[in-house]
Amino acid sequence: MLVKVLAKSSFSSFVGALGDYGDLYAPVKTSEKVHSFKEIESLTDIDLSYTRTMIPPKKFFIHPEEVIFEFNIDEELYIEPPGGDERIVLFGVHSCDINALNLLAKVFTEELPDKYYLERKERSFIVGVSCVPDEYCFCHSTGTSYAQEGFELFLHDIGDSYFVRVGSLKGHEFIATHPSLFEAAEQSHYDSFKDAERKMYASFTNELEMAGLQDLLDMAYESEVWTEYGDKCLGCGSCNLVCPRCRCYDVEDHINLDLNTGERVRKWYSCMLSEHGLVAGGHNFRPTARERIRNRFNCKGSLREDMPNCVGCGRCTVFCPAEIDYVEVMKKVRGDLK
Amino acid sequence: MKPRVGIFSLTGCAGDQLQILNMEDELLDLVSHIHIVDFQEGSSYKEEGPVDIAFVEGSVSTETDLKHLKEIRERSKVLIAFGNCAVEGGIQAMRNDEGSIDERLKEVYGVEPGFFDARLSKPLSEYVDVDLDIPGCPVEKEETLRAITSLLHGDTPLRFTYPVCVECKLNEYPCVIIESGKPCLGPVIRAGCDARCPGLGLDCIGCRGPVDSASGFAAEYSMLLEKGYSKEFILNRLRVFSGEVKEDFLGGDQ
């Protein structure tokens, strides 16, 4: 992997150069407890000290709600919206979210490729940034505290400068076309990078043992834990909607008043909502909150494409109005907590 | 032949009918597709005979309402409970568990039973089969229009079966419960308003009534108790637009 060093004194030039690639989005504080990836007008809007955004960067690849095609019944037509050519830079993405996007990319671009996802991935430039965990982060447990791929550039804060890992062809091109921004990495920079990583790793206070979790969830099928938290759960769906790896969506057709044209819309959905398990004929596979919460934790604790379905970002705990703690539930499933 | 549509009113403020009149940009298109046989707030014109789609707003609060509702059901193919009063009983149903209607009329007006033509306020579904509900106080114009176009096209209209929280998240609105501990009912109230109030930083007061499975009510109640709100406050808040919130809704431990 190519590594470079970016002096913090070159930061504004660097961000300016990113803006040449496309529209720049970065974390912005939007309320007391919420950060959001927003389009950046001014450098001072960027808050790189954020811990997590409420809505993960998946929103750029699968929009929360979008028209996937329009139809015309008489003419037997369906018209896909133009792909657009706007390119975006996602600046300041954390390792957990990059690892989450890597799974989404597998799901949406490999076996059954989604053209919208593919196009948007093609037109994006992801710049990762190292972070400091808070009391809800447990990405060191889920193996997602380090991003090995899925970014163009990754900036590690090593004091006066950033240690920059280059993760893709687009990243290499950026380095090649902006030689004056970067310096060569030397041994002292490697040492600082290793120190920074070690320090980050040592600062976790939350932890979840992952070994055997999938089997333990199986064994907990009849556990009281699902009743306990099912009773507490509001069934609001927030946990899924803020999850960077949840990818269920709903599809609706809306017909216009001419009774001929209309549109098909897809929007994010949640397995905690009552209709998720409802099938034709009226049967619901998961009619109660107890069954739905059990299903969600089984999904999160299992492997997909050899990756765990949870990246330890802590969002579902932080943004649960009923204050259900994901790690606490899993610890009860494991028997680590009574 | 254009489908025959009736827009009827029982006990309520007529605000849901008004929402139809408020569809100013769509009204002309709409009436080119339907034949309106009854629309008290829009026209004095009335026709007898069968109705393909009946919108009924208001709750059943008098004997006259009940008779009217049964007649509408009799002549209608599809009957839609239109607005919170028709779907849940409305604000006028929030005290239904506090004594009989006769006792209450005696206390408030000092009259004997039978003096007023009044009953406990109930939703339409208490007395007749309802084919579709469009909730809200008042109803949303877009949801109403979508329901009509779906029916005209021969589809089953989509219903919002998930709570307001979903719309807050899709819009990236900060959660007013988490931010400032407000007694927001969003987690248990039917979406469809695009989280209008939380989007303005206000807590949801529940004007669209409960989501289908009211199982979340117990969890909402416990959550708000834990945040320091009193039982009376929470119950009152839930009852304003959610009809009779029976105490057993709220679980055993109160």
The other form holds:
Amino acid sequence: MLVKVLAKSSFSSFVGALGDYGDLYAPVKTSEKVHSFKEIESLTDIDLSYTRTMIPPKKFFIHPEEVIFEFNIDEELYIEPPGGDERIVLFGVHSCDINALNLLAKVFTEELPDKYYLERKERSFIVGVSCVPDEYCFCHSTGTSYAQEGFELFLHDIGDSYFVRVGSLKGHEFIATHPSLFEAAEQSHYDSFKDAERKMYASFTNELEMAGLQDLLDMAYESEVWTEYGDKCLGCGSCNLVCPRCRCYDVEDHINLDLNTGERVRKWYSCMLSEHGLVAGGHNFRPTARERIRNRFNCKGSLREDMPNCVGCGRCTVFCPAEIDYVEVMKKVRGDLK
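For the form predicted alone instead of the form predicted in complex with its partner chain, what are the coordinates?
Next comes a single chain, given without company.
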């Protein structure tokens, strides 16, 4: 992996160069407790000291709601919306979210490739940034506190400079196009990088033992844990909407008053909503909150894509209006808490 050093004195020039690639999105503080990836108009808008955004950056690749095609039944016409050509730069993405995007890439590009995802990923440029965990982060436990791939450039704060890892061909091309922004990495920079990583790992206070978790979830199928937290759950689906690895969506046909034309819409969906398990004939195969919360935790604990389906970002705990703590539930499943 190619490594470079970016002096913080060159930061504004670096951001300007990123803006030349495409529309620049970065974490912006939108309220006292919430950050969001928003389009940047001024350098002062960027807040790299954030811990997490409410909505993860997956929103740029799988839109919360989008028209798949318009249709005319009589004429048997199906018209897809024109493909976009806008390029975007996601600046300030944390390792957990990059690893979440890596899982979504497996879901949406391998067995049944999703052209919308592929087109948007091709037109994107992802710049990762190191972070400082808070009391809700447990990405070190899930092995997602470090991103090995899935980015163009990754910046690690080492004091007066950023230690820059280059992770893709687009990243190499950016370095080659802007050589004056970067310096060669020396041994002192490598030492600072390793020291910063050690300090970050040592700062984690929230942990979850992952070994054997899939079997323990299976054994806990009839556990009273699900009743305890099912009774607390409001069934709002917030945990799914803020999760960077939830990938469920619903498809609806919106038919116009002529009963002939309309549009097919895809939108994010939540397994915590009561109608999620409703099928033809009125049967609901997951009618209670107990069953739905058990399903969600089994899904998050799975290794269906050969990687944890949870990246330890803490969003579901932070933004749950019922204050259900993900790690607390899993520790009760393990028997670590009573």
